[in-house]
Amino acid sequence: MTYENILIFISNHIMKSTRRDFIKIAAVGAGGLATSGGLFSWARANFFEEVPNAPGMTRTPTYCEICFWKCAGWVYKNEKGEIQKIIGNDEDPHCNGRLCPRGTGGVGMYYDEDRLKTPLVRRTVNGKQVFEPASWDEALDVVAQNLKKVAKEHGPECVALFTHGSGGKFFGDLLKAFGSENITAPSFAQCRGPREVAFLSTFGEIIASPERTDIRDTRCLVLIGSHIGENMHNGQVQEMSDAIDNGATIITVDPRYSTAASKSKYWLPIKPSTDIALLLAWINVIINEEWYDKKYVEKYCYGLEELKNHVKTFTPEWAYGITTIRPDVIYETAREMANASPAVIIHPGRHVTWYGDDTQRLRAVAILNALLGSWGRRGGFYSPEKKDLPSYPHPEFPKPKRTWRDAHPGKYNLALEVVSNDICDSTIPSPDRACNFKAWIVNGTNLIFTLPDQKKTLEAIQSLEFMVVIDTMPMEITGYADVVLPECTYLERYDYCRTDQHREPNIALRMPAAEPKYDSKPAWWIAKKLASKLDLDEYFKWNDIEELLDWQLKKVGTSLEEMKKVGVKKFPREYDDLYFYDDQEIQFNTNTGKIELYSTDLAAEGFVPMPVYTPHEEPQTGFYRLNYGRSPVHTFSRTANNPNLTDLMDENVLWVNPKVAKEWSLKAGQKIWLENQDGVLSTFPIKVRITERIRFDSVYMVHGFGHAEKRLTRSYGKGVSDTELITNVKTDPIMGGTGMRSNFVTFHVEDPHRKEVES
């Protein structure tokens, strides 16, 4: 095996001598959970049941941290103070009192005995790098000393924060006080970024989270690679169910017969990578047949004539030869959309970083919605509101001398957030780059699984002078840290209140249902203590989190005491503008003040102002496009070790078409290894699922499995990591997102690693 492959396949943790060895987290600190056997069994067996009305049961409010939807709920404890289960809060518009399996399974995160238990510091003992347990004071001293060293030698701007989750706001404030604004969430460049840039350049507003889709009132819902029902975005799943009951037409475009496809009137098993061609053909039909909302488009849109000329050759017949979708089906589905207009949604999706031209694909989605008049209309896209809480008084943050953009001047000018993979690239020294990042703070995101091209991620990590990882679990990224800080789970801590957008402004409280287990701490405590060691106390003047939250809540007419009782508080909308009213005069936040079918933003940056179809790579003989997606019971790699959720699904499988299985003589349940187009082998095998529900030119697996960290005792070696096979990354030139679906795999029926060892 080559050194490059060894960097990627970290499963055995056998690496040549590097500055930063991978260290397996040992079972240090507090011992395992003494009562885990009985209590685990109870939690696993009962977490779907109704809440018992037993004497002594108490409840505390929370909002879920398993996914970004952050549903509000109640945590129930017995008379011994043991967490028993979590249910939804009836007043919460995100969940309407109902949690998904992941939300109810959150109790498993609390009781997981594999959790990080104590701070760890990397040291060299007898020539070998090891982690040693440390006190919090000692560990934070090491962090502070190294951050100060980087700031003194290179400037504070050379420190970057990767974060995902509610606690990241505290570390973001800390980094801004330190003098850096290089704060990134992989959810932008690896997930939703193209849609936000596309919709902003079209409507002057982003989609944001939760999505502003009015699914409950729609008459036609079009899903293009959006797996509602498997991604389990709670509110959308409930609203889609209501829409189906009300007779809405569902159109699903997907090379896989997904759960959503099974509920659809139309399933279009499109050839992968050809979605823009289908979208352009739909636009062609709707314009040529004059099925668009003429009054809406005339009043609100800019660039109709340019769009007409642009799409005149993109006929259904043209698209048929590209997409394999018959022209009559393209016409018929376009008619369904038009008949439902304006109560129609061409869904923008969530994970939309596919082929590198993703902003342009989402531009086509936005244009189609504009032509059908769905933006700002009932059954289309509503105007959300949120209740902002004021920031606790503090001095102005210092203005950084440099930002992440200085590493690549002129690139990604339309990116709305810091591009995570660009931070990674800019950490690797280069003679062409004036700015390199020297230290990372990583909170709640397993970058080994989150960022594509693991070789580059590991090269960046080896280039760092210092890295601190703050997490609840010993994920792969922790093995490369200089300091590991154990964060307590969301059930054991306060965080900032949830203030996300919805039809009604609302806030939700998270408070600790129990004391932190082991020697773990909440993010607010870690950030405040670290701020003190960095001489930044003035930015964290509140004494504790309760003082901070109570001050904020009283500024908007409530209090911490009230929120502890209700969990969720709704507020009246400031404006009666959930939808546009007839003939309303609207100034859109675009250069023209209108919905831009022709994007002046893109034109000004030198990009084509209207989307075009560009052919993408095809698999060579014997290879199949690697598609990946979500499970309704797991959130990426974060929950693969959760004892409650692992009981429901403990590994992924590979969907293979029967035609392909016959060619390879594959059997259902057979274990095989995968090899991608660049010769990268899967570390572990994966079981075959033979099904007609996947096209013959593709295979499919659920993302988040194949963990190579042995301390994750339930998920180690279970299934295959799609991330390690994603080495061909297509960067979106508009906003920097990473297109990850141009990777192809072939099969090995015998362990190829054994052959490598023998050779």
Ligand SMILES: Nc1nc2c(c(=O)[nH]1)N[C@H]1C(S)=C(S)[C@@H](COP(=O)(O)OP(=O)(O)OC[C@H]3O[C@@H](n4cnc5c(=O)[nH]c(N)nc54)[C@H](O)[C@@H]3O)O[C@H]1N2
Second form
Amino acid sequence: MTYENILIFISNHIMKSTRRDFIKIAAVGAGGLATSGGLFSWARANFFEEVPNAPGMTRTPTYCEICFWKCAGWVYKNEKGEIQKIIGNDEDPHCNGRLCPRGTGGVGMYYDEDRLKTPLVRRTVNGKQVFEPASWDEALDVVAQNLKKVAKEHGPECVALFTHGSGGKFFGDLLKAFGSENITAPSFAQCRGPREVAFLSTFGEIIASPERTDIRDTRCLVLIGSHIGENMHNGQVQEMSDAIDNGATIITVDPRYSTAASKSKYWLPIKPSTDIALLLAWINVIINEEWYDKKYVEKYCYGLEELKNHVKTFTPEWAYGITTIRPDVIYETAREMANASPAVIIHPGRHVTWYGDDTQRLRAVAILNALLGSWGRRGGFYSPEKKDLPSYPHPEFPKPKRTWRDAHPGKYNLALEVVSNDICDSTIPSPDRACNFKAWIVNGTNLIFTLPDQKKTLEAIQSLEFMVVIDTMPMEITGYADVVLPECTYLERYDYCRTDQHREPNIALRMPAAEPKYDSKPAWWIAKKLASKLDLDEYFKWNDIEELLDWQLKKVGTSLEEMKKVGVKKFPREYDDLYFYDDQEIQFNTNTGKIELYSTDLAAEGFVPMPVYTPHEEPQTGFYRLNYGRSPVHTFSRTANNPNLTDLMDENVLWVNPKVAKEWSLKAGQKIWLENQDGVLSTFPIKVRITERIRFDSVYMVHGFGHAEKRLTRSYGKGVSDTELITNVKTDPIMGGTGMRSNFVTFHVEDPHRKEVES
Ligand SMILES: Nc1nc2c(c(=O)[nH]1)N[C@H]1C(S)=C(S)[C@@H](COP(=O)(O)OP(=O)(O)OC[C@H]3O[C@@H](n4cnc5c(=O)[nH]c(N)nc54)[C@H](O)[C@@H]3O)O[C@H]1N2
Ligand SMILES: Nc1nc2c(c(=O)[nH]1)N[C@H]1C(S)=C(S)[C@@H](COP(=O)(O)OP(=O)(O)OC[C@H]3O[C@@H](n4cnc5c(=O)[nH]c(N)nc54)[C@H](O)[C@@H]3O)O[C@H]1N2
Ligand code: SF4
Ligand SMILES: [Mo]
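Show the other one: the form predicted together with the named molecule, since we just had the form predicted on its own.
Okay, now the whole complex, with that chain kicking things off.
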């Protein structure tokens, strides 16, 4: 099955019909798997079938690590103890018993023969640097010695942890015990940071994950570059499918004809980078026509008069000239939202670091939701709850003398998490920054593909005295490490329980379904052993993870034994406040105690308190805006080598408008190379896909391909990496996020690298 067919299938089936079809896409995928044969045929038999009923099958609970929706499931093994398949847990509110194709394909991560197999230590042999296999004891000794050396010479605060994924909590605790709080995840400044800062400054609360969007009961869902359906965050896809069945109106604002757009009543093919103008025009119409929820706004909101004045000139006619969306369409879609109010969601999106004014764009989204009274209302945004598990007793962490903020006092005060790219910047010695990081611990994040501006990432890495990488695969980042530690996959380990928010508080257990393959180890084990070598045993007083988990679980009235049987356990809500009740008195967690249409936080920091539109860079002649997004069957760069998922899609393609293809005489399937505005060439070529679904001023590709690491045998050289072409980064002055969508590419029909060699 080609990628195109997968998209068409998803478009025709999942998004428009009942939940059962969610399994169906997977079933069609199985057809593709069955025909390709080869090394992994063991896993393919009935790969995507429902609950296995063969005799001798046993199951253990897990939650998925293929993406951060963390669906809970059951791992089935045959009587030989071989992992056969993973199936959703019916009790789990994240997935309702159905995994997405990636989650089902998670088995491939366990069986991938390219996995990291043993600890590796960088050594110089005969003048050449090589990785030598080492025992865990040796490798952890090297790590401990180097971290101690950095702490002694520069202070423990000069160590930073980059982490994305479950093991992060163990390494985070280790770093805090060591004396540093510089713990950062790319899911903030490369992902959802701007929306969290915008919603916090408007409503006094963040969105968090899974999103508190009440899509299930909405009457109108507005998606602004949020491509649910290709973005396969499971519960949202299911709820959106239900909402469509129930007659909800979908409005999709996307320069590309996305899967979501194809299921929408209104598709607004906006000119890229102009969304703030559209949002301001919608606010203008809703205020002028008095379509806002007057009672709600009067009772709960601060700054309506200021907002009224602010948007006076931002008419649909004004926005038309900027966005190319016709005034009557802007008016009509505003009407649709108002008709559905308060059961309407202007979706806050997730990967929202686009143009550098992203917090302001998300503020406009938040304001629109406030005017329509959707925050705290059924079909809008509900109030989530979570069941927190207590921390195992340990001495208080030492107070660090410095944090990442000391590099540049006063900057990014509204950032509520550590900014990854800022740590990277502060690692490169410079006269205008006080803090230089000297060592990085990198766990579960392929920074080479994740942070834009690769040259800078590499410069920072070269400036380090020491870097240890904990990963499951020989990803690009491991190639730059001094020590590489192989973690076992999520199917072979315990982690902390999942305690994420939802309508009902719930916890999910992950336990090993099999012994770790090769010489790989779980994060908890690595962190505890390293703690011991750093003389920090007292912070990891539990003997093993089972003791730790059981202690935590018993504190909330369950146990490891019970969790092993059920996998997911729900708890009653502590407060009966999923939605606001009529005339409820509410003190919002903002400076004014109200929902702030006018942001006092932004004003205090010297930023405009209400969003304005500013034009962004445009492509030069012969260049096209580089647009990127998700494939329904892959996650970032982490699945590009997964044997099961590469069978479904093994490279990305470049979406090119037919007009552009004609101008360049490009044929479908032709391989071309790309060059960006700064003269950076793509390492590999990419196949052309000619389609009306992309505008003439842009091209589009899925993120996560174009691996240049040869140890990734299945994905090496397949497609192009969007990251290597993202060199123009627009940093959000409010929270430090990296806007990545002001990059432009032109085409080479012949290999430009060959020319380089010849000349
Ligand atoms: N150019 C570009 N950059 C982007 C994005 C984009 O679309 N385009 N998206 C941004 C967004 S939204 C996000 S959230 C980030 C995501 O950023 P990352 O999470 O860094 O993305 P991945 O590329 O999947 O890298 C994950 C790494 O974790 C490893 N890994 C997987 N499972 C495990 C495990 O169980 N244990 C350990 N120790 N390691 C594991 C993988 O092998 C891989 O090296 O990227 C951001 N950066
Ligand atoms: N299958 C799969 N699902 C995933 C992931 C994955 O790796 N694989 N990753 C998960 C993660 S961590 C995240 S953060 C989310 C990301 O997913 P989302 O937050 O839903 O979306 P983005 O990746 O930001 O956006 C991609 C869409 O924005 C459109 N777009 C580009 N420029 C503009 C513009 O100027 N204006 C507008 N209105 N639209 C524009 C693109 O055409 C594309 O359709 O996906 C999550 N779900
Ligand atoms: S959405 Fe898919 S990949 Fe993500 S956690 Fe759920 S099953 Fe796994
Ligand atoms: Mo993300």
